[in-house]
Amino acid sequence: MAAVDRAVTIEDLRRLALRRLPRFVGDYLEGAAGDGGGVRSNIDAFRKYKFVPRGLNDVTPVNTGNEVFGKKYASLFGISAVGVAGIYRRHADELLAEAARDANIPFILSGASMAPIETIARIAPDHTWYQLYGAHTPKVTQDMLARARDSGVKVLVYTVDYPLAPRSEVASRTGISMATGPTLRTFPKLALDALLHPCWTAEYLRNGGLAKLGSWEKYAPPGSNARQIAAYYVEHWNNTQTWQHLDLIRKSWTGPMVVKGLVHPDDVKRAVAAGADAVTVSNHGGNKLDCMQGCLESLAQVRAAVGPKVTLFFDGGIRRASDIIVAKALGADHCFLGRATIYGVTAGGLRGAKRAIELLQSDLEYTMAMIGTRTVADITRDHVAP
């Protein structure tokens, strides 16, 4: 039996993943912005709520299915976009897409993915959503939209919470960008770390080092190698987005459009007025700032302000199925998680990714039954205190 098969929680998969990763990679995955306080705030916010079960309800069989944009998914959660996921496990984008397809849940491909959108759309044509960052060059942004549309992607996730490239204290200390990987200058001081994690190091070296950023290869100068493509991406991927940019994206994309990264109720209202079909309340998994409130607190505030008719998604700090239920009770129409499935795919490839989904799904069914709910629609604010 593989180690991932013995995992009984996402925390077990996290330990396995960090055991496999060199410290400079694992610290980056865990650290987020600044001192990492954003990640801790997201996780800790869930602990403020406790369930208030209802009794004597017929809860069998539990049905975790949820409809989003007219498509019925098997569960209340999906896999969120994680940039440069291939640094944690080679072909992580492809493996996560396959796992999502088989589980019938949505998978959001990062705009900074190793795999190009065309590849992922072939693997999971009915489950792939595409995350868009606004590039420095408008024609690149428009081409990315066209590629997603031509690949058959139905849902666009326009991410707007990075007016500047994010700062990572971990990356600053090591001098290593996860996009560009170790260099000849930085590798010597990492040699011991790499040797102590032979599985990751062997995979990295066996595959020729840094994987290409397939999502950006087309735009880099012809003949660019993986490091040159990554350098081009670092220089060109980010551009301050404004409400005028949102208007342009809305005109260019005719399908469902999600605006991700808003936490203020007034911004959410304005995005919906501008044509957003849904808004994801998110602080980018704690990667935006270390001094923001927990994302769950933002969700509760936004839902109270915008009312029940606005479609809200949630992304931030989910580690257990109980977290998904709490987010639903506080107003989320669907939940997304990034690190939980990254832990799984890092620890055990496709098998690990599927194990992460299985753990969350099994726990979701159990917890829903135990609080007296048989369907997702049955989960209400009355099921949690305070």
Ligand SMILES: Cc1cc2nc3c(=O)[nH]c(=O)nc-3n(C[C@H](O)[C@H](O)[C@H](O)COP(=O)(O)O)c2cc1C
Second form
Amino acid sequence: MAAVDRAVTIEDLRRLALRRLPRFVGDYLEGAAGDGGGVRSNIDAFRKYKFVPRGLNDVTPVNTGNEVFGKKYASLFGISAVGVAGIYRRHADELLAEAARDANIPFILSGASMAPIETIARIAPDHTWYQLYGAHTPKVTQDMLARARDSGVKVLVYTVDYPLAPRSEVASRTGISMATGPTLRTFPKLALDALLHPCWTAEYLRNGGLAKLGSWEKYAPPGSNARQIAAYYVEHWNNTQTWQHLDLIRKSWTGPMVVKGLVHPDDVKRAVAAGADAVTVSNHGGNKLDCMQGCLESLAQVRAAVGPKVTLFFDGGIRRASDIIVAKALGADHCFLGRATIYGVTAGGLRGAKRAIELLQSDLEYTMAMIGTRTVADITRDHVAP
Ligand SMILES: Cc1cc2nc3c(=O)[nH]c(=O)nc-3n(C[C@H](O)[C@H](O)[C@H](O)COP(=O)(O)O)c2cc1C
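To complete the pair, please output the form predicted in complex with the named molecule; the form predicted alone was given just before.
Starting with the chain above, the whole complex follows.
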């Protein structure tokens, strides 16, 4: 039995994943701005809510199915965009897309993915959503949209909350940066770290070192290697998104468009007025600021302000099925996982990605039954206190 099959919680998969990764790679996944307080706030926010189950309801069989943009998915959650996922496990984008397809849940491919959109859309044609960061050059942004459309992608996720790369205190102390690679000062530490994590290192070397950012390769100078493409991305990725950009993207994409990364009710209202079909209340997994309220609290505030008709998605801090149900009760129409499925795929490839989904899915069915709900529509604000 593989180690991931013995995992019974996402926390177990996290431990396995971090054991496999060199410290400097694990720090990148776990780390966040400042001292990482944003990640803790997101997770802790869930602990303030407790279930108030209802009795005497027929809850068998539980049906976790959820319809989003006219498509019926098997569950209330999907997989969110995680950039450069291939550094945690080679071909992580492809493996997560396959796991999402087989579980019938949405998979959002990051705009900074290692797999190109065309590859992922081939693997999971009915489950791939495309996340756009956009480039400084409008022609490049338009080309990215065209590639997604021509690959058959229906849903666009426009991430708007990332004006700068996060300033992590861990990275400042170690001096290790993914963008610049090893330096004379950091090389000995990196080499020792790599030697102490032979599985990851063997996979890395066997595959020719750093994988290329397939999503950006087309735009970098011809013949660029992986590091040059990464440098091109860092320089050309459009970090100065404004409401005018949102208008342009809306005009260019005829299908459903999700704006991801808003937490203030007024911003959400404005995005909807500008044509967003849904907004993901998200603070980028707590990565951007160490002093930010838990994203779940933002969700509750946004839902109270926008009323029931606006479609709201949510991510940030979900590690258990109970978190998904609490988010639903507080107003999320669909939830997404960032780190949880990355832990799975890192720990055990496809099997690990599937294990993460399985664990959350079986716990979701159990918890829904235990609070007296048979379908996701039955979950209401009444099911959680305060
Ligand atoms: C390492 C890492 C990389 C991420 N990369 C992206 C990205 O490329 N695009 C994006 O929209 N969000 C990105 N996110 C944010 C996730 O989509 C999601 O909002 C967040 O991970 C949810 O929080 P959770 O990790 O607690 O589930 C990233 C998050 C992490 C942890």
